[in-house]
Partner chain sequence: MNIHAPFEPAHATASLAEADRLMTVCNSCRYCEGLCAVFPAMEMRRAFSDGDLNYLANLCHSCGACFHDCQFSPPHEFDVNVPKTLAIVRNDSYRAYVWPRAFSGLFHRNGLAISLIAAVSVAVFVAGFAAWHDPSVLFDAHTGPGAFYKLMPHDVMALLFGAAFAYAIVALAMGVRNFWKDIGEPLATLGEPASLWQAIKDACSLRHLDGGGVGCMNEDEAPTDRRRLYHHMTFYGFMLCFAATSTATLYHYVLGMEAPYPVYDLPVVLGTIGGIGLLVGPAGLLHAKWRRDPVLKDGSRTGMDVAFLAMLFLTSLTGLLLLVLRATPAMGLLLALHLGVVFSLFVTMPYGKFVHGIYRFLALVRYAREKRQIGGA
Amino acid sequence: MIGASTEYDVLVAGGGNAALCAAISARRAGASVLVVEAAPRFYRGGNTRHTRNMRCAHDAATETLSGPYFEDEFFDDLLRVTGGNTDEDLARMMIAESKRMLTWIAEQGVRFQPSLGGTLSLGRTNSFFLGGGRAMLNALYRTAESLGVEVVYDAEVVGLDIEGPQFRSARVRHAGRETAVRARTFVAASGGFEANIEWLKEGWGEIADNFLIRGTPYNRGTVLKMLINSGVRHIGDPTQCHAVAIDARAPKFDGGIITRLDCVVFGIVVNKHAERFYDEGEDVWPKRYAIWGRLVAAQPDQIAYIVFDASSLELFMPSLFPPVQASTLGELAGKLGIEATALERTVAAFNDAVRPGHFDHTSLDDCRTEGIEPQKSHWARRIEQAPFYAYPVRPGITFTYLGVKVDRRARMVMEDGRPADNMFAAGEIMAGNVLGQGYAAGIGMTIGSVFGRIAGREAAALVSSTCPSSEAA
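Structure for the listed sequence, which is one chain, in the form predicted alone:
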């Protein structure tokens, strides 16, 4: 059942990082808070369950970060991956606020592990959660509940009562019945619509049937659609999303980070016709891994194959499934179901184009190709040492960028340009304000944490200015 009271200062829809940061922030400011999470308790947390790290600006090395990552560099990285398709004011504000987040998150019980080096190239820029995303979630839930935040699972928001720019109540389905939950403020932190295949088809067409959803099956965009239909301004392209190349053998939903493949830079990627179609060594992997989902989506039947040899097998983090292995390229092609002569021809042409250099998998080295399209800018080595390996990959959608527009106070913006009276948003449901396209590792968690904390703080301040509540425990 919904908690003892059906009227709260702050109602938070969602149960991941953004929702919990909002709930904790609001509760610490004295507001009564109810969190309604559509998923069962075991699957709580949306896509946060599958995360590993967050990207925050910092001015010096720390116990878990190998060096400084200044605000301007963070912004330059964001501009590069988005192609400038970002709200600069909101982005710069988020980056400035991110400097406080590592300390604040730690104060909520989240622990970090020492920085990682090697092929991820994130030891200086990103902080990794000790125990991963689920451990982070467990810490935030413990803190929220100890403060008196009420949490209800299997509780889906199925209706919103919104009059003009003002939220009145939400209709929540739980335990076989629907309950009207009234609240003075509303925070939408319920994710995007990536698990709604029919909605994906509206932008992508029928090829969306071949997409795998590496995140939660509960992000169907129900709250997002209701907000847009109620006059909240939307932002973003329905085809833009965080999409990576994941193992084609992964489940349709919830495969998570263990199905991601980080070996693209060490080989070549070919489509079902054994043709290469993009520069596999364009940039360091954390700045390019999230383009490969879209690239594979543009290939025939939305399938591709990462091909490499024995010299690269130990250079990357293994995924859930073992690679396909063969003693010859022809045998490998047969196991993949592609034409052997075509694969042998593509690999031969690639090998002929490789120019000698000093191979360094930890940096942008000088191993490249010449006279071939597409070129491979870095980490180009001949594929010739048996056994040969391949991973089949499909587009893996993590979250979508179409969302609601917000301002610096995380208030939703209505179609007429006015800020909503008492509605706020955080996380993937508003990520399109910062991410118009592209992605860099850890930014999703930054968006959720920063805007979640702001949304909770602003919601509590609004409540306090109109109807003071009891102080938080």
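Got the form predicted alone; any chance of the form predicted in complex with its partner chain too?
Single chain only below; no partners, no other molecules.
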């Protein structure tokens, strides 16, 4: 037996923001709740561990938000980043609900702080968690446990007993044994499959072996796959994932935020043949960082090098590993293991193409190249001032887009278009409903909180309507 009871009103698979919001809202509505988290306690929470803020609409400035962010503006931003690949009805509902989340999430013990340091550009739209995502998780777990939600770690759902549109029980692997857990309702909040390299290979081929995973190794998509195989309708491109270029020296899993590099716009990016392959200065970095994972993935051996000189060293946020440093380009190439003459040739050609301009890294300046392919549209400066630096980069996978279809009550939708009887989904596992592609800072947390809260509330309501005698444990 896992947990104290033989049957729960609500079984929540997952342990991140969406799972905890579902568990708390169900428990507050009187349901007995068991949360099964596949990760050990330290790694609980999946990608929530690495988040920092959530994007909620609000009609006026608050203590921690510098100005209003109306629902329409939020929706416009969503349309822009997804290229229209969103379910407008669900998106508008989520955005309207997000206004209430600011107070609701604070009532669950989560604290906000004003945005500081390098994040001022989000100070109006996004609410920052004091201490970051893990602090937020800690607060949610404390609240959930004090309310009587049962939580089991190292507990992976490995089987689902689903009959037609109805969930009956889940098989949970815990402490070396598999146990059936019965529950009246099921909330899937177990994230995507970004840590499942074999699954990534289905979309990307063998090159996925060279991807680094930015979150924990526990986001394996086991529940997602079982739901799809059980006749739940899927949504979102199964091959797509959010990929950024991160330091190639990062660990395979869970390098998190500190391995990201913000210096592409200040130099050139070359592949292992020392060739440039994309316009490094196409747009401001916040609008372009998410294409570079894909660009690097398309290069031989899925590796590339950001090369810059001493003039740029202090223009960007520091990151975990120091850059590779050398007094000449040839020496730098040697340290990177690429051909020296090729790098020298590429840099010389780039330098010759740089037109004079007024460098301003805070705007789309007029420093660009001419007569070179690919061109560099902004911030193009000659790379000539020793010492020379380079960061090796690889694709870093943040999350996947494939998910299960849900309705406004966060209920899963079956292949035949009918809603599931007692299965709900929240968070990354259904993010594709709202976020078909692209990303906007903090929106993953909005999806998780809003749909998590709805899923928990609806699950609890279903339990009390079908079984009025049911009492909370």
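What you are looking at is a predicted structure, and each value in this text was computed from that prediction instead of being measured. Positions refer to the first chain, counted from 1. Think of the rigid core as the biggest set of C-alphas that the two forms share within 1.5 Å after superposition.
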| property | result |
| --- | --- |
| Post core alignment: G231 C-alpha displaced by 2 Å or more between these two forms | no |
| Rigid core fit then M136 CA moved by 2 Å or more between these two forms | no |
| Rigid core superposed: Y305 CA moves 2 Å or more between these two forms | yes |
